[in-house]
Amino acid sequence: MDRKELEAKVIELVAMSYNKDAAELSTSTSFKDELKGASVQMVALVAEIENELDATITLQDAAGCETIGDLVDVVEEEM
């Protein structure tokens, strides 16, 4: 999976976990400022990433991401 495919998949998973339209999200979307999700949504997102992408990431690493692009970087490192 190349970077663009990974970005698209992570955006799709974020959209599903945060109940957003994937078309409105990008790698520069901020979790804190734009998504304003609860921690339970981040837990669900981490679980989905692990299931869909076979990448083991910690909740702490995911929660430390400011943007979707930061999360893509973390996932890419673990694949």
Contents of the next structure:
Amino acid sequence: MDRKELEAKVIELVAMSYNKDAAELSTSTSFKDELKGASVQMVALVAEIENELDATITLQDAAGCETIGDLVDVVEEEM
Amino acid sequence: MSVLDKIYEKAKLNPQKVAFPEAANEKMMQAAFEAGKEGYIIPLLVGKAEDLRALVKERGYEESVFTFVDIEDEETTAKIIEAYVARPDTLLKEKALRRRMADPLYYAMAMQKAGEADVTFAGIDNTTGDVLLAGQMMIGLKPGISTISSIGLADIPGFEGSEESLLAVGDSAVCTNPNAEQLADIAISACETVQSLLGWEPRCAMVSYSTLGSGQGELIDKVTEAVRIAKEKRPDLNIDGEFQLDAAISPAVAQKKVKRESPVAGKANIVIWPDLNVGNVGVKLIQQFGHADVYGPMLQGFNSVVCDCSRGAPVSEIKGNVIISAVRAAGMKKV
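Other form of same protein, the form predicted in complex with the partner chain, not the form predicted on its own:
Following is the full complex, with the preceding chain placed first.
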């Protein structure tokens, strides 16, 4: 999976976990300012990443990501 | 008979299966043994069974008190995975679940979700963060509840409240700065926790520095909004406010300050703090000046009982919290 495909997949998983339209999201979308999710949504996202991408990331690492692009970096490192 | 004695008696009537993923820890094993030997719980030791058996022998405990759950046993693991993934309310799929289950903490919670255990008790080797994350991922939050939180049960010498010397207080340990919706959910969860543990009819006061509009400002607005949300979500529960602490628990003060009917004012048996600053200071005031014993924190908001103990906890405290969590689990089955 190349970077672009990974970005698209992570965006799809973020959209699913935060109940958003994937078309509205990009790698620069901010978790804190735009998605404003609770920790329960971040847990669901971490679980989806494990299910779909076979990458086990910690909640702390995921919660430390400012944007979706940062999360893609973390996932890429674990794959 | 103290409140703890009463809870212990209740536990004996219906012992629950408590999974211990940190069973190798000496204090944890001793607490599990004592609670199991005395008939309060059925202790399940989760880990590498051969290692755990060797430790049990070395430490001189009777093996027959324990049930060993071997995380390397393929047949058992497959059965748990099958039952877990068949549930509609789980997050992980088989492959990811199997990977997580290499960790006894996740294994124990998978067992609990699959119906093979009633409680997971951890926190002596794992951090609170580890336990909360695993709980959210494996057990999940109760439908409609947005946050994990906690309450403590204070036994305050000389306090003559509506439950004699007892008062449930929360959240003093987990949810740092809840918004109005989260604060409402803490109150709702607290009502359910005291129902399941103590069988009380909950009367839950949401406290602030104002009583029904006597003060104004954004700190109060959060509490009044939380009261509104809680009442809307659960009109069946007695949740009211905003009250000052004295108006919540003292009938005389309530009579003066609360000029409308309230099922809670003056006779609250649960007090919900507006945030963790107040909660943590509040519970320490009760302990330091009121010389109270405060049992807990009891985690709440999960679909079933997950318990996190302090890493510095002595065996007696661990045992008490194990038994409390078992009684909560038995109570939740009835609700």
